[in-house]
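First, one chain by itself: the form predicted on its own, in structure tokens.
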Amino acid sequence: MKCDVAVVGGGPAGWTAAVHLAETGLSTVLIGPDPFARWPNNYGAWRDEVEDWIDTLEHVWPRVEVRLDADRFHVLERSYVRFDNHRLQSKLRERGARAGLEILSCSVHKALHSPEASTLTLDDEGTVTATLVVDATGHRPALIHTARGRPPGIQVAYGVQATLEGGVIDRDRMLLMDFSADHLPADDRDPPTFLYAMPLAGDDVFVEETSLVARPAVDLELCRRRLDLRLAARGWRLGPVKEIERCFIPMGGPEPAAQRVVAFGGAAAAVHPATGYMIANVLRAGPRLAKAVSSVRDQREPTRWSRAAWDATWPADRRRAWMLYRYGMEVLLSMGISSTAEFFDTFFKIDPDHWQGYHSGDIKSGQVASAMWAVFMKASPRLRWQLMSKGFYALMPAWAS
């Protein structure tokens, strides 16, 4: 089979790689070993993120509540939604039919490049020629050759969704973050945790304890068992299981040199280093993607194509910015409960514009400095000195690597 992109990973961000670059003409392929899969994680956005997709939503809730502590609290007046995957996963099928997106439902086995286009072996022992490689194979990328640097952050997260049978919810708003530590033992609130909690249709519940970063990574036994007694303290007593959900998302490490495979999603270190969404940032690259390899579409290099499509995704200004979001990781990733609950406490005090464009990940690099500077203006001087000394000390050897 030729083409003129083959797009390897049949997750969220395969999907949209492929259907937007099918959408602007471009012979596009899908290659997964099973890419009419159910996506198995939950996926949540801020809904002003996320207008284009708004029929593919589960849910919406129009405020979210953050609470640190038993006195300290934020209730933030924008709204949150949860995908229905099942309706995201059709969109993305419909509008790649329509646009003659073709699928093969196997795995690369090792890609080879000329100067004239890229060589796909396939595990069925066929081949896909395509004068560009899109590899959006997730965290541990298949095809693309990964830069040396600091280790990532890992997020781990372990949740359950269930009927609630016991305790009282607030439905007109979802739970993004509950740090508050009062039912643990004084020596068991480090590493800190936090509930994530959204009530669904009826009297269903999706709950989750996660570890916002660590490195090394939180026992997810620890999350789990945390959860029960988060639960208990709250009054909140679920029914059987209907599904559980274990997160391992690594979050910050160096994002990859450009080279010949372009890397697209989770493979290209997408996930916001401080906050670990990712998503919406898919969503929205998508159309950036395609556009950047249709406008080089009758130059036949596939130098020329991948550089676009690079430039596209990571331009200079993405990477500067996503330094200072890693900085921002490296602070957290040195602090103990309190210090965090004091960080975020100050961080939802500052102007909702910068909070907002700090969470988004698609801001230019003096945007997000902006919002740093705004919470170092708020912060104590306690807090001020780690937010000095402890992220610029940890991203030391990662700038000298």
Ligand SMILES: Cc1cc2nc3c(=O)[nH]c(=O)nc-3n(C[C@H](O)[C@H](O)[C@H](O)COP(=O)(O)OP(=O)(O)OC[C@H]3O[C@@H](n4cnc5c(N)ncnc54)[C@H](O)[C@@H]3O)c2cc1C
The other form holds:
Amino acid sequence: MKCDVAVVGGGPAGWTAAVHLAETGLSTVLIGPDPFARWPNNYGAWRDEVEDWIDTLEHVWPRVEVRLDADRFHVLERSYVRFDNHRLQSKLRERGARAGLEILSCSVHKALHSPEASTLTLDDEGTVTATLVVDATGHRPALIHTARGRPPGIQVAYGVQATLEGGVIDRDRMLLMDFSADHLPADDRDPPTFLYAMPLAGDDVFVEETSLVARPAVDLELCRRRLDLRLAARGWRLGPVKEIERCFIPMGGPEPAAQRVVAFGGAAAAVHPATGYMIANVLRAGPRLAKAVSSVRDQREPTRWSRAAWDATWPADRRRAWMLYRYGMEVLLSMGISSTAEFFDTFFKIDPDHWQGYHSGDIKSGQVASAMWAVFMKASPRLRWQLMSKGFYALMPAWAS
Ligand SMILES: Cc1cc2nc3c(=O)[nH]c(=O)nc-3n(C[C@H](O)[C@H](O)[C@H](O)COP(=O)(O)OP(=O)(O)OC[C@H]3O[C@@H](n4cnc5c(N)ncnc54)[C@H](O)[C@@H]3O)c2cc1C
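Can you switch from the form predicted on its own and show the form predicted in complex with the ligand instead?
Time for the whole complex; same chain goes first.
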């Protein structure tokens, strides 16, 4: 099979890239072992970042709560959403079909490149020849040469969806973070974990105990055990489990250097290094990728197509922004429960434009720096010292650490 672009991977990144590329008229093939399988993860995002996908949402909450402890909390007047994976996948599938996107159910083994094209070998021995290959195979990319550098931090979470049979939950807000730890012995509160909770339709809830970021990763079992303790402390009793989510997300690893195969989504280390979010950014980056490739389509030189795609997805300023976010991640990695709570108490007191921009991962590096400066200015002397001293590791070259 021959095509303009072969997109490898049938997760959110692969489908988003493939649909947008096909819609520009490039002949595009999406390849994955089971491209129509339901995505297993639950995806949440801020509503204003996914306006184009409103018809694919399962639930929208008008406001969000962040709780630091029994006394300190913030109610954020910003709407939060959970995607309905079935609707999102159906929409992408329909748009893909209309645009002539071809789908192959196969795994890709390897890619060989010549000056004229790239050839992918599939597990059924077939081959696909394409001018451009996009690797969207997730956090363990199949084709990209990953950059060497400092290992990523890891977000770990254990989540359960079930009916809430006992206890009360405020149904018009989602709980983004609850760091309260009174239910844990004083010497067992680190590493910090928090509750992420979504009241869903009927009496259902999704509750997840999350380690925001740690290196090495916290044990999933710790999250599971703490979730039980926290639910008991809140007086929440769950009915039979409907779904379990086990979350392991690498964050802030070195982003890949530009190369012949283009990385997209998790394969491109595109997860926000300080929050673990990615889905909204991938949905926004799809059109940018497609526009960039389409703009050089008349020059049938594979290396030009790759360069245009890399420049669109990892422009120099985004790499600078990512370095600042990694600074933020290193600070978080160093903090125990009381500093973490103090940090987020300060973070959500800064101007909403600042923290919202910082969270989005789709702003200029200068804006990231302004948000960080705003936190610094609001911080206590003790927190300022941590902000100054703990993140520098991220700015040092990896070989120096
Ligand atoms: C449990 C969990 C919850 C998350 N929740 C959120 C959230 O709420 N909000 C948010 O913004 N982000 C979230 N993330 C982070 C991020 O958005 C997800 O990891 C997202 O799934 C990454 O998308 P992806 O398409 O890059 O990779 P994946 O979803 O991992 O998809 C990769 C695809 O590539 C295929 N593949 C792999 N190898 C090959 C091969 N050799 N040949 C062909 N195909 C191959 C796989 O079968 C798979 O379909 C979450 C992550 C996890 C793990």
